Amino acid sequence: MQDKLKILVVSVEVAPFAKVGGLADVAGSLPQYLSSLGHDVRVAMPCYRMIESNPKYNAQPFMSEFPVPINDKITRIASAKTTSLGKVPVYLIENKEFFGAAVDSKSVYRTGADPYIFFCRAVLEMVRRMDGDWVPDVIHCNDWHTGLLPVYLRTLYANDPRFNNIASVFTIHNLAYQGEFDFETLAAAGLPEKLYNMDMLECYGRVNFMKGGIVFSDLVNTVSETYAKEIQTPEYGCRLEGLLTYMASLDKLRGALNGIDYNEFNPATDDRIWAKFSSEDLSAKSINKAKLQETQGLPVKANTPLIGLVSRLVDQKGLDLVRAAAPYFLKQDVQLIILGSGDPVYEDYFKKLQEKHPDKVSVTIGFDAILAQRIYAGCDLFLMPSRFEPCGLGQMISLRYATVPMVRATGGLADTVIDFNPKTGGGNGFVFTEYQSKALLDTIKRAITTYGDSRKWSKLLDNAVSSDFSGLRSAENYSELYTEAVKRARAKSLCICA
């Protein structure tokens, strides 16, 4: 039986309070599932204006103003409010200069290192002042914005008895974004120059916050097992592959697949879709398809396969493959609905594609959470041909809504989608390996052919809705990581003291 732990999850975005990407979904759902397993979980995030000004979150004062020492010359002031995620307390770190301007999700992220230096120090200073009976056993840090927190734990706070038994787990959600800054940032963060070396914080002549999280935490994980292996190669390692290979050799690098909130993403109870359905009875899915076609300006055709794509419109998502393959697969009896924003090159291309094929293509630039759910529920197929994908949640959501994913075998996509075998009836989607437009085109053709065979399609849908990628399963994996991290932290005899 696993120990019940005190866990502090730290993230700069947490759904539903502030959401930019998949990190927010995980930071919002994982703590609640951990709580259901019996852990004492709390969450810390910045107090953005859009949170404290929204009455539905009912943010209340938690801790009055307290000093946050940044370095020898600068001390800033923080305070904290509190709200909740179900039964999970959420601490909102308040500082108007850094976080007060964020009135929507688009303005959450700030440029420069200072907001994140402050946030990491403020979290620890808040913990220092919390009731004596609540000290976290483990602090779970997420992505480079929290990368200095494990560094501080093992340096400036290493000799403080309140902190010396706290373990840290650092999760890499996307290695491509590392938080790289000039050498002067080290002094700005109040850290000693001796940490500026290739074994610690220096990376190609810059201070690297992501590297700090990797080096100084007790355990590091990525959000899928395949991504943990991929980032040890030059193709995916973003110049940290050597370090990550070394971490793996120490058994310090793991993969823990994300999950989704099966309460939120439940077609049987989802008020955002037109007609509810369940895994036992998919008949109402056809209503969602017809309404989606109608509202998006496409001809209502029950027997035409409808493909959905909900994505940031950037190279990472494999959209160059879609652009190359579209003129060919649109010759088929097929429809395509796209929702997303990003690179103006792709936005412009897809808008022109819609103009050229108004009876086959519908494009909405931007993000609409309700439309996204309706795409998941109403489409037959869901497209994710990513160049790389640390985990991906879209394929998990689509499986939950009986919409069959078509993916490239990379990262979490490789760990969640199994290629359908028409002979054995195994598999829950369509998968291709080579990053080539022909491979994508062949996959789409296979999917269209399978859609036309009612017996095979019915079997595939059964497989899809039987897939289990719930947040509870993910929380159980993280529980094991936390338990091991705590054991490692308490056995550690060597500290790097400032």
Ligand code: GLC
Given for the second form:
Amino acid sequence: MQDKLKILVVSVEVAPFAKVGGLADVAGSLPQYLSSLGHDVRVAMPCYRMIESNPKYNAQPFMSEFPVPINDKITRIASAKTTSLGKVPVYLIENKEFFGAAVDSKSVYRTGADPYIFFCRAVLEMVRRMDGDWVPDVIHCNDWHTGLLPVYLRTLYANDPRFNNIASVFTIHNLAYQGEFDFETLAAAGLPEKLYNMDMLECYGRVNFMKGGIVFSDLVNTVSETYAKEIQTPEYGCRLEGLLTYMASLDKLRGALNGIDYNEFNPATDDRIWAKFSSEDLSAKSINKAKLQETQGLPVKANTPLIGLVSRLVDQKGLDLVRAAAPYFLKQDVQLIILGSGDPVYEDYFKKLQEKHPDKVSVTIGFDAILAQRIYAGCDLFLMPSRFEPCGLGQMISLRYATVPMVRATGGLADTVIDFNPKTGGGNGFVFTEYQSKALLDTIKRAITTYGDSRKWSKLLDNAVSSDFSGLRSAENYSELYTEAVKRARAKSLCICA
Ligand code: GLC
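To complete the pair, please output the form predicted in complex with the named molecule; the form predicted alone was given just before.
Expanding to the full complex; the earlier chain stays at the top.
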């Protein structure tokens, strides 16, 4: 049994309030599972305009204006509102200049360091002022936007008795985005110049917020075991592989696989899909398939394998492989439904592909949570050929909806999808290793052949729906990480005083 802890999860994206990618899903579901384990969990995120203006979230005043000292010269003003995620209180840090213009997922992220410097310090200043003496045992920071928070804890706030016992865990959801800024940013953040060295915040001549989070937190994790290993290599390390290898040698770098919200993603209760079904009885899945084909303008064909792809349309997702393989696999009796937005190169390419193959390809550019769900539920196969994938949630959702993932063996995809073996009947999807269109093509062909063999296919579907990637398991993992981080923080006499 783990200790019951006071946990503050800090993220700039939290679903359903503000979602750009998978980070939001994790930051939205993990706290609720942690709370179900008995922890006292709260969440802090920026108060984007679309949250406070949405009556559904009923954001209430929580803390009136308070000063946030940024550096010797600048003090900014924050206030906080509160809403909730189930039983979990969510604190919304307000500042009109930084977060007031965010009206949709496209405007969540701002350029420059200032909004994130401000957010990290405002969270700590809010904690300082919280009533009832709520001091977290651990602050769980996520991705580079929150990277300065562990830095502040161990520098500017290190001598404050309210803060010096707080542990921090830093989670890398995606190493490709590190938050790199010029030297002047250090002064802008109110941090001393002596932190500008290669053991701390400096990285290839820049101030690196992700590196700050990695170096100054008590424990670092990434979102799958395989990605934790991959990021120690030059191929995946995005120039931090040396540091990450060093962290691993200190046993400070871990892999903790994400999970998904099994209440939200449940085909037996999901109102977003046309026909509900359970893992014991998949018969209504075919209704979802027919409706999906019909509404997406494809011929309704029960026996044609239907492939779904729901993704940010960016290089990371292996879309160049899809582009190279499409002319070949589209010669077969197959249909492809795509939903996503991102790089205009891919958006244009997929739109053209649809024009060329109107009876086989349907493309929707944008983000549409309902359509996404209908794709997960209605397709036979789900495509995720990522170049790299820290964890990936799409494959977990599709498994839950009896849609068989076809993935490249990288990061979390390698840890969740096992290649189907027609001889033994083992495996829950189709996996390839080489980042080559030929490998993808062979995998799609293999999947189509298996689809044509109803006995094998039904065994595969059984395996898919019995895979368990519930967020509960992930929350249990994090409980252990937090407990260990707390021990480490308390044992640490190290104080890098500013
Ligand atoms: C990022 C990663 C994705 C991961 C998600 C949540 O979006 O690209 O692989 O699943 O974060 O951790």
